[in-house]
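Shown next as structure tokens: one chain only, the form predicted on its own.
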Amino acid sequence: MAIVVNLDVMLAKRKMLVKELSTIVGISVVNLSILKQSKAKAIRFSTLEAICAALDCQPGDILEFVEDPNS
């Protein structure tokens, strides 16, 4: 996949657990884990906004485009 999710990196930088972020953002731990593992097919802007607000970061800190070497 060309889009890499760096949610685990931001959580580590902020010393926050997925469970804590889940409570703050109002999203289930399961859904955050799916996102964290880059298995999500989509993310709502409102969800991304809430995650960024909770982690005090920008969307580009969480989502990264990586060129696919096989393309």
The other form holds:
Amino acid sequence: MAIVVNLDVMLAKRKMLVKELSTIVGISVVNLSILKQSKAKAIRFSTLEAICAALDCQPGDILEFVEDPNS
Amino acid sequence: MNKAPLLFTLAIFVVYKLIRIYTGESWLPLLIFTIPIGLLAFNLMIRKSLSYKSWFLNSLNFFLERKFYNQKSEISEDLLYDKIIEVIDNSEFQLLDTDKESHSILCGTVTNFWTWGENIYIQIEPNEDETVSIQFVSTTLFGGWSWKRNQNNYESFISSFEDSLTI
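Having gone through the form predicted on its own, I am curious about the other one (the form predicted in complex with its partner chain); can you provide its structure?
Let's see the whole complex now, leading with the same chain.
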């Protein structure tokens, strides 16, 4: 996986639950869980903006590029 | 192509009239048509429950057309189950029954002037390679030919599912 989603790390840093974030950003828990597990196909700028605003962080805190050893 | 149920009904009426004219009996054509009409009524009655899945998917039930499709996913079983229910709620399909324990979902298309609708059975099962397979079966409620509606249901579902993965 080249792009890793560090949403769980940021949630832990802010001591926030997925359910709480879901209520704030208006995205379902299911979708946030899929995003958290890096299984989403793409992320909208509007989603990223809402998450960054809720967690008071930068997009780089949530998304990270990790070189794939297989490629 | 979507006019099949209407044409079928008209064809039944014409055949009924022909048999009645040639035999001079009214009970014989009525008896013949009681079987398919009874079957349709029975299928419509039991369509909303997962308990009758084996009836609709049984290959001996030659009155129905079924199409089987398989799709792989890397999302975990429980999460995928919730995700598929969410996708169905936001799509043209109607959620009819669910079973969280066996990860089975039943949804359907609505009955309208052209079709009796189709039942869609979705089964989520884990694979050995840590992926999860989604078995999708679309079946007619009456008729051995779906006029590609089974295939269209699958394409519509997959399209909705893929779109929903953009968060």
